[in-house]
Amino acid sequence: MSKGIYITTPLYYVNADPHIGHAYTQIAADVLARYHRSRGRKVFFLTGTDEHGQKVQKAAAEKNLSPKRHTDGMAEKFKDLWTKLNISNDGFIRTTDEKHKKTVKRLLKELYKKGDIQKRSYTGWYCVPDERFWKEKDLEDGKCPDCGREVEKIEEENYFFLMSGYQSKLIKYIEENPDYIMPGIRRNEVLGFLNNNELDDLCISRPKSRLSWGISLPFDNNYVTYVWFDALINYYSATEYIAPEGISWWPATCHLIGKDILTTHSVYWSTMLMALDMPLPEKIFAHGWWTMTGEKMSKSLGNVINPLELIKKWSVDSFRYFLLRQVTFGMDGNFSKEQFKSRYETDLANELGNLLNRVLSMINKYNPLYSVGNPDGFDKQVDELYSDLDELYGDLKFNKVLDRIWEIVKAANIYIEEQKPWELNKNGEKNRLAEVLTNLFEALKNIAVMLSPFMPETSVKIKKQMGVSDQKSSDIKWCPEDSFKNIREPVPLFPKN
């Protein structure tokens, strides 16, 4: 059975509306999926919603809705945003799916039978917003070390996954597989934590007397499953009932997440899989946060960016482009509307849009022949980038891919000024004019193909105006059999607002 490319995003928690952080992860995963599809590979791109837990139960109660009705509405909001952002996910999983719940219960049973789940009395400090227990030594000024909010002391019996027994095995695995956690700074964070702290066992239940909205434990109906234990299993459960059959999807190729949930994925999920004797994902990539004036975006600070407002004013593709060009993927980035506008007007309108306009206008005006005689180095530039794409995408260096594409865009604009096609036409140098305009035409065609994962609508618009077929990157060749016969009058790609 052939192995497919399996790409996942986190399951987004449905206690609040989607925002730019969700969009960032989603767009990055979409670009990765589109690229691999363009190379003719079988891809399964999964996203979805995390719908159990105390915060969801509380959010539903505040709206006077049942948890299920609340989650139904929230799931649609996420689906609607992904449609507007041109996200090409192949599957959408909800943790309220009956088939997902069956898989969770089956895996819980397996761990319980193995003795990796035990019941014990527990006293700890509980953060309701994070739905997480803390030891007293972990608190900061008596508050949750993650969110800074109040915690409450809880004494109760619960079930624990014996995660501590897998600490040494996990350290060894991460050390022997340097690409398992990326980027390197995140890998070092996880190793630093594991090497300098004693790993605790993980509380994986909540008594129904305190929380009823969740998946019942298959071995004790008085408890529901801890929301993280439930949610993480989605990556595997989706391969059983959502992914196309006939292809081996597990282990996942890449779990794409935000850095705030690195521990749950690199430690909780990894040890859960080890306990189940299942292969670990090939890669966990934790990207950074978008900030505003150096502060993390949050509803409480009132600095959350609504993606819908940006795409309404500037276009979906310009939003996708900005997020993945502006910063090194994996690091934090500061968002400002001034920077967004600058990228739109300089990179997109002036450099790319103007290049297409000038080239098509000159071809329409001068009516040259199509000539494949002398590519003037553009062929080498395109071929070198094409040969590097697998490695660049493999390391999720999205901004580097765009930097390299823009080197071709800039080179083409400089080429126009140096070759002066208007003078070649005036002087009757028809052969050289044909070579120059053909080179520019071919450069643009390859730019459109390579931009397609990032800016799918723009890529289609460029190809339509050029009158060329919708090539995949696996079909790229410099100067294939082509002509100027189907080009249209240029239409601005990125109108100035």
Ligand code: MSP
Second form
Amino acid sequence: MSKGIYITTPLYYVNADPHIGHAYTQIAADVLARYHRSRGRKVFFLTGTDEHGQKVQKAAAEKNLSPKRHTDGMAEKFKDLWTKLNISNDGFIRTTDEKHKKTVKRLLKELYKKGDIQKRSYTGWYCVPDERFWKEKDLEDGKCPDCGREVEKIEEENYFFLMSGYQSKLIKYIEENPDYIMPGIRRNEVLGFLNNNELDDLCISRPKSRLSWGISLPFDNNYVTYVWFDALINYYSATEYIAPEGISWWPATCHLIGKDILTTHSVYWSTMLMALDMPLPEKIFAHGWWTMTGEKMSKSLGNVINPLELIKKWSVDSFRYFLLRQVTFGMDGNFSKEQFKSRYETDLANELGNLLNRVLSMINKYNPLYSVGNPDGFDKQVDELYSDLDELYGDLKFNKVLDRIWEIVKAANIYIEEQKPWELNKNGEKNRLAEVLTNLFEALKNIAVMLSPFMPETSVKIKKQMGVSDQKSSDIKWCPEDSFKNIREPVPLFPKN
Ligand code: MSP
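After the form predicted alone, can we look at the form predicted together with the named molecule?
Following is the full complex, with the preceding chain placed first.
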């Protein structure tokens, strides 16, 4: 069976409305999926919702709804936003899906049988919002060391996954596979942690007396599974009942996550897979956080950016473009409306939009022949970028791809100023005029193709105005048989706001 490209996002908690942070992971994964599809590869792009656990149970109770009613409504909200953001996911998994629950139970049973799950009594401090246990020594000023919120002391019997037994195997794996955890700073963080601390066993159950909203343990009906143990398994369970058949999807090509959930993925998930004798994903990439004036976005601070407001004012594509151009993927970024406006006006309206407008207007006005002559370096620039794309996307260097595309946009604008097609026309230099406008036309066409994963609607608009077919990037080549005959009157791509 051939191996497909399998891209995942985290499953979002359905305790609060989706915001810019969720949209970020989603758009990045979408760009990656669209890129691979455009090269003719088989892709399975999965997203979904994380619906069990205390946080969700609490959110439902606050709204006076049953957890099921609450999660049904919230899952629709996420789906709706993904449609509005033009997210091309192939599957949407909900951890309340019966088939997912079945797989979780099967794998739990397997680990229990193997002796990798054991019952023990336990005292610990529990952070409800993070759904994580801490030891007394981990607390900072008596609060959760991760989010700084209050923790609850809990004493009970629970089931543990014997994660500690996999510590040295995990260190070795990360050391031998330098691209497993990316970017490098996150890899070093995980290695530093593993090399300097003794890994604990992981508490993977919650007594039903305290939490009923979860998947029952197949070997003890008084308990439900810890939400992370349930949720992480989605990446695998989806390949059994959502992904298209006939292609092998596991191991996943890339798990895209935020840096706050790096430990759960790189340590919990990796060791779970090791214990199950299953191959580990090829890559876990942790991106940074969007902040507002340097502060974490949160409902309580009232500084949460709503993606819907932004796309209403500025268009979906400019929002997608901004998030991936503004910040190196992997680093934190501060969101500012001024910077957004400036990118819209400068990069999109002035540089890209005007380029299309000028080129089409000149072709319409001067009516040159489509004429392949000296490409004046554009062919080389396009070819070089095209052959670098696999590596750039492989390292999730989204802003580098956009920088390189913009080098061509800028070069084309400079070329117009230097070549002065209006003078070539005035002086009757018909052949050179045809050559220059053909070069600009070809450059724009390739820009539109390479922009398509980032700005799918804009790419189609450009191609429509140019009268060229909706080509894939696998079709890229300099000056195939073409003509100017289907060109239309230019319409501004990014109107003034
Ligand atoms: N349910 C877990 C994930 C389980 S995956 C098997 C979870 N959900 S979450 O809804 O809280 O977060 C989902 C993702 O959104 C995380 O990757 C997180 O990093 C990302 N973001 C949430 N807020 C963010 C920002 N302000 N900026 C960037 N991304 C952040 O964790």
